[in-house]
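Starting off, we have a lone chain in the form predicted alone, written out as structure tokens.
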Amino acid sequence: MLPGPVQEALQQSLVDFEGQGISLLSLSHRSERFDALMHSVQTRLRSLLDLSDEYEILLCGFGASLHFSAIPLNFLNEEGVAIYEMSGYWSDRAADEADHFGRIWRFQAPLNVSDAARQQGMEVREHMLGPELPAYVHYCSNETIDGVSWPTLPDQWYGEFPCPVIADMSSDILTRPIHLDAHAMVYASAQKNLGITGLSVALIRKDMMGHARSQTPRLLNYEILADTHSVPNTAPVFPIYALEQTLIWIEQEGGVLAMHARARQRSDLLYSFIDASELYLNDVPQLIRSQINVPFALRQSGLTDPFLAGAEERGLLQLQGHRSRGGVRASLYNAMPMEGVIRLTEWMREFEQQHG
């Protein structure tokens, strides 16, 4: 979902971009306005993460899925491995393409559990790998399929173990406050809370730069999209510049902490409800739960469907959940007005009355 002022902005640019009389589609990318757009995204963006200049900002013209392939071609060379944390669908996809490229170690992410199981969970880590340390340590932070969080991120609970720490935030990326600074990458593609698809984001420290393999396609090379300033041939204009509106719409609706303000509240309300229910289940436990993505099921079978259909008639649309899971998913992303998650509990209620 796309704030409305950054639809307004959008739809205004198609036709007359900043009154040059031509249309934002028609901006060349080797244009000083478009170099100023570029300039004005990654100072955005580096001060609402508080991302200090240790860091490249990458605006990468694929999606979040394509890094799976691009990390380890980047970071892991043939005698190395990596870990994976598995916590869901997208972490299990991203283990499943660096699979292709090198040893990998999958591991149970330790998300529901005590700090004395994750510090043993450490030490089983080491056991396993003895004098070796991996390349990198790889997790999504948020599961938008399995409605998933991390509660502690892997930065804060790896300690001593030395290895660079690399994250997919493409659903929670400006939705909480992280401490991106302990983290050698994090990326994000852009759709959900950056704007639309088309881009994705990478943060990337210096000095992990430098050691891609040999073989590494020149358009996945972190090295040279930070050398050509992440233009190494024909930019994305339009969802750079749809990147960059949604960037302003957050500074001036309060930055970072009002977005996360926000997610809890919408979330809280939501979960307060499906746990007063008879007819609504989310077994997500509540440690572990997204602020971000909610899926539940109905504990009746065969009123999915209904369910659905007269959510649509309510203008409430896409509350399907994924293909691979089935039930149903209410996705809050940072643009989601409150009157959003309001509307659809109201929905809720009065199809429980009617099936309860």
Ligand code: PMP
The other form holds:
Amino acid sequence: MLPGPVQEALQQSLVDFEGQGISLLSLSHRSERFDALMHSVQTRLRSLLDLSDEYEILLCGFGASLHFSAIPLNFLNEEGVAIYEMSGYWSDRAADEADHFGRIWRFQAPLNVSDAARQQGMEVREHMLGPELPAYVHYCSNETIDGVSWPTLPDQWYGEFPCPVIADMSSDILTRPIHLDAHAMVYASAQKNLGITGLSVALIRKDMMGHARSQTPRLLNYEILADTHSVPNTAPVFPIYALEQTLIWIEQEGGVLAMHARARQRSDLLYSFIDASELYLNDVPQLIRSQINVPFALRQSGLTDPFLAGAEERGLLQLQGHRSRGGVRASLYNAMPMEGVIRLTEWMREFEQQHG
Ligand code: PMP
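I would like to compare: after the form predicted alone, may I see the structure of the form predicted together with the named molecule?
Whole complex next, starting from this chain.
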């Protein structure tokens, strides 16, 4: 969902970009105005994320899925091993791609466990690896489909584990403060909290650059992307402008802390409603529930379709769960107003009364 002001800016830009008499879609990526746009995006992102100069900010003309391949190509040599923490659908997809490029060790992410169990999990990993250090550890901070989120980010887990940590933050970047310093790389597709599809953002610590395999395609080589200032070929101007407008909106709304407070409010309301109801069920343990994606099921069979149809009649759109899971999923990205969740719970209440 796009914030209203962003949608309006995009509309206007299509007709007449900044009063220049041309559409943004006609703006050359070799123009001074485009350079200024890139500079604006990078400066705003760095400031919103409180990102030090040690990190490159890359704007990539592809989605998060292609990073699944780019990451091993850039950071894993033929003999190396990388650890993938499994927490749901997207961490699985990332490991599936990485499997094409090297030895990938999958571990069940010890998310909903005690400190002692977590410590034990870390010891198992160290023991299995022996003297071999992994090239990196990869995890997904928020599982968009499963509605599972890491309660604390792994700087607390891998503090003793001397290898780079890489995170897919496609669905929760800029929705909560993150410990970026604990990461060697963070990446995210744009279409959830950074504007529209056709773009992803990669934040990469500079000392990670320069180890890509020789056969790495030019456009997937992070060092080349950095050297060309993210313009190795024709840049996707429109999604980059959408990103700039989204960042401006987040700044005006109070930044990441304000986004986080809203995310908590929205998801608290929805989870407490679900937990108190007899019809709806979210079976993710409390500690690891996502504040962004709330999947839930209806306990009685045959009610999901009528629930979704009634929701749609009330303007509550795109609530069907991912095709791999079914059920219902409310995605509460930054632009979702509290009003949207209130209206959803009103419909859930009405529907439960009809079918209770
Ligand atoms: N990772 C996560 C966590 C996602 O939610 C998604 C998209 N839903 C992806 C990766 C894939 O992104 P894309 O479709 O932009 O490649």
